[in-house]
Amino acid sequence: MRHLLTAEETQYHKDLVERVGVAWGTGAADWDRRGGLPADVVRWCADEGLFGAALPAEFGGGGATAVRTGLMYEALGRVSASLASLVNVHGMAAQTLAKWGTEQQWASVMPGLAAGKRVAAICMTESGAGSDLSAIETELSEREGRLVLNGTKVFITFGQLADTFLVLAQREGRSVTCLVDRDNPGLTTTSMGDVLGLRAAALARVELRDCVVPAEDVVGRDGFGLSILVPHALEHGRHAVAWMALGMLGSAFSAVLDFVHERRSFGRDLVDHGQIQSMLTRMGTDLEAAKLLCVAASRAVDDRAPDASARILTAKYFVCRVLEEHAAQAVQILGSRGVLEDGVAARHYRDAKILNIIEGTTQIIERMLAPIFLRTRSQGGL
């Protein structure tokens, strides 16, 4: 990938992968098993500056640009999608409330956030709602002049850990975010049990029975809700998972390229099998078109190109599609070595689904991605 990057970037991107690599290599197999992440995996997260690397300088974080985040996602998908995804619905929140919250908010939330002291998790998705989020039920009423929140939220990454939540609500009838602290004492939440993947990702259902909400913990106006705030969110969310999935299509070819190199089976190199070389092939030259796309996702983000949210959706659509194709391939080629839970390629093969769900379903972006394709073709830009 150094051919896309400048000096910079490729030594950023190798540190930080020879980092996690040594910490956190081997662990992903037990957080996996144990269904979450141990406490000191949050800590160095946070030692690290990985929750508040992309946030702007004046709110504590980073400040690094798109391709510094894509790359810094890139290598933890490469140990654990679980793992990518605690910084990144943390960064979903966080980056939200940078954008659009109020004075007081970034006073009272941000440093925490911006320092890892305290991780954020996003609440949007109900048991009735989840692409179609215009039909949450969760509801901000007011009652004897006070702000109360009542609804059900599922499969919240990290709701288990996260001390800071931001809640999706409609407010009669229009959308509406706010922000409630675990200690709120109308909040609760459980496991949801065994899934088929980010095992690790403590996924919660989050319960809200008659949370106090103060009127100066409400995001942005009613209204702003699914409009402005969810999509802002959303794509933050879709840059990172094109990347971590990068990074997880780069360890399963790693995997199975170390595992045909040795190999060898009815009397020949397994390389040498015309099979195994259209597989090679078609992964191989998947990489490196992911690659390409996710390099010029980020390059248009840090540009403010016009068309930076098309190529993250491009981004996100393509990585993640052959993300499940070469996972499952992957498995199809280590055989009995493939279906071991220590193994990266069981891992990303479950984990791969998932990402072909979170932030957008692949059906929702192609209904997202068609028009534009017709659009920049009518315009001439095809």
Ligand SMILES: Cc1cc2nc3c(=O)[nH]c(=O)nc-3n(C[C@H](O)[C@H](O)[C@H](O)COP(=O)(O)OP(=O)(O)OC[C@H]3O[C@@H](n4cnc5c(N)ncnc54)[C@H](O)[C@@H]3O)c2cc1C
Second form
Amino acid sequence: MRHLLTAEETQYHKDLVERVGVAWGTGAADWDRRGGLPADVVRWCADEGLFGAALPAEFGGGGATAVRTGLMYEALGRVSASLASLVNVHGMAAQTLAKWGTEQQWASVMPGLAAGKRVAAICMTESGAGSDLSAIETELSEREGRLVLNGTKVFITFGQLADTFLVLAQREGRSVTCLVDRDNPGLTTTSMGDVLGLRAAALARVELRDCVVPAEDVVGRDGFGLSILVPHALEHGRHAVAWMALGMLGSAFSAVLDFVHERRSFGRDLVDHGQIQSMLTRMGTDLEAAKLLCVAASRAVDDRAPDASARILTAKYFVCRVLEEHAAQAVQILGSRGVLEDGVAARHYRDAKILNIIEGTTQIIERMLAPIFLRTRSQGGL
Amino acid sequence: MAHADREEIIQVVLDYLAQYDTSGTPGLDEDLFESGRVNSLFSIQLVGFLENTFRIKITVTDLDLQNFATVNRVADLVLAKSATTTGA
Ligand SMILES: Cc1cc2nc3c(=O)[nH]c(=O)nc-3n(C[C@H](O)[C@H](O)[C@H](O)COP(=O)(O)OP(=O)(O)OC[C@H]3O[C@@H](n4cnc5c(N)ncnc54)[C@H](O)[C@@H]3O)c2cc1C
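Output the structure of the form predicted in complex with this ligand; the preceding block shows the form predicted alone.
Following is the full complex, with the preceding chain placed first.
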């Protein structure tokens, strides 16, 4: 990726890849088996400043550019999509609060989030509302002069571990978000059970039963949850997912390249068989295209370019799509070794599917991108 | 464009909207959200666009449907914010 980055960006990435690799390079299979991340992994992320890396410096964050933020997710994605998702969902909640919080929330909540002393999760999905979040039923209502929250959220990444939850609800039919702490007596979290991928992401069902929410914990304003706050969170999430998928694609490709050199069949190295070369070539070119799209998206964010959102969508869509294809091919090329859970290929294969469901499914992103391409053409931009 | 006047603001906003909506120029008092001209992806882009173009910062206190609903109201918001923003 060196050709797309400045010398400082390259160095930052190289150092982080090394640090993540040394610390956790072999941990991911075990995390998947346990269905969660050990506490020392979470602490390490906090100590390394990863939770606050992308937050503005005035909130105690690292003030990282979008490119650096992306490189961080790439480095984490190489090792584990679950690990990258821990930082991502925290970032989605924290970034939303950094932009749309009140001075009081910034003072009371942001320092803990920026330092990673408290981990945040984001609760949007319900059993009756996924892609179409306008159907959510979780309700913030006033009872005896107090705000109470009732509803059930599902598939909440790191919901079993988070200290604080940014919850999307509706109040008198208008969407709104609020913060709920783990120690709120009305909040309970339970495991979603075994899942196909992101197995170490401690997915939870989050039950909210008469959770009393102090008025100062409402984030944003009624009517703006769906139109402003959720899109803001999702934009951070899509950028992160594109980059973590890039890291996964890169590490799957590396595993394949190692293998085709050492494995022999029918008197040749595997790499000398034409069909294998076809698969390698497709993987290598898609990886290069994926890097270009990710860097272009991040640069657009850093430049505050008007097409930044479209570029993020494009990167998320493309990288996750080619990851799904090539993670499957990586398992294929590795043959029986590809199915071993200790290897990177099997895990990326399972996790790749998930990345095409979260932060906007493939179909939802197509619904957003197709009109953008049409419009770009009609304005002479294609 | 730190200190644009009202007409300039309206023109810039209309030009911006035209990029996203090829169905013609909206009326200055037409509700952009209710008319379906504005979707959720666009609404955050609009916030970013207004912040960059007019060098203002839109915060939670500006989150009022009244502020974003029509081109005229967007212009009011930008004018009010520009007046309170010094330098740039
Ligand atoms: C591992 C994992 C982690 C997650 N983490 C979180 C989290 O932290 N917080 C959170 O809030 N949610 C989380 N989710 C939920 C995730 O955001 C939703 O699964 C996603 O938004 C899709 O919603 P759904 O599953 O209800 O599918 P649905 O919306 O029911 O969609 C079902 C299928 O229909 C398609 N579809 C839907 N509408 C259309 C349409 N208009 N046109 C064409 N096709 C359509 C979809 O693409 C999909 O293929 C997580 C999910 C998973 C699997």
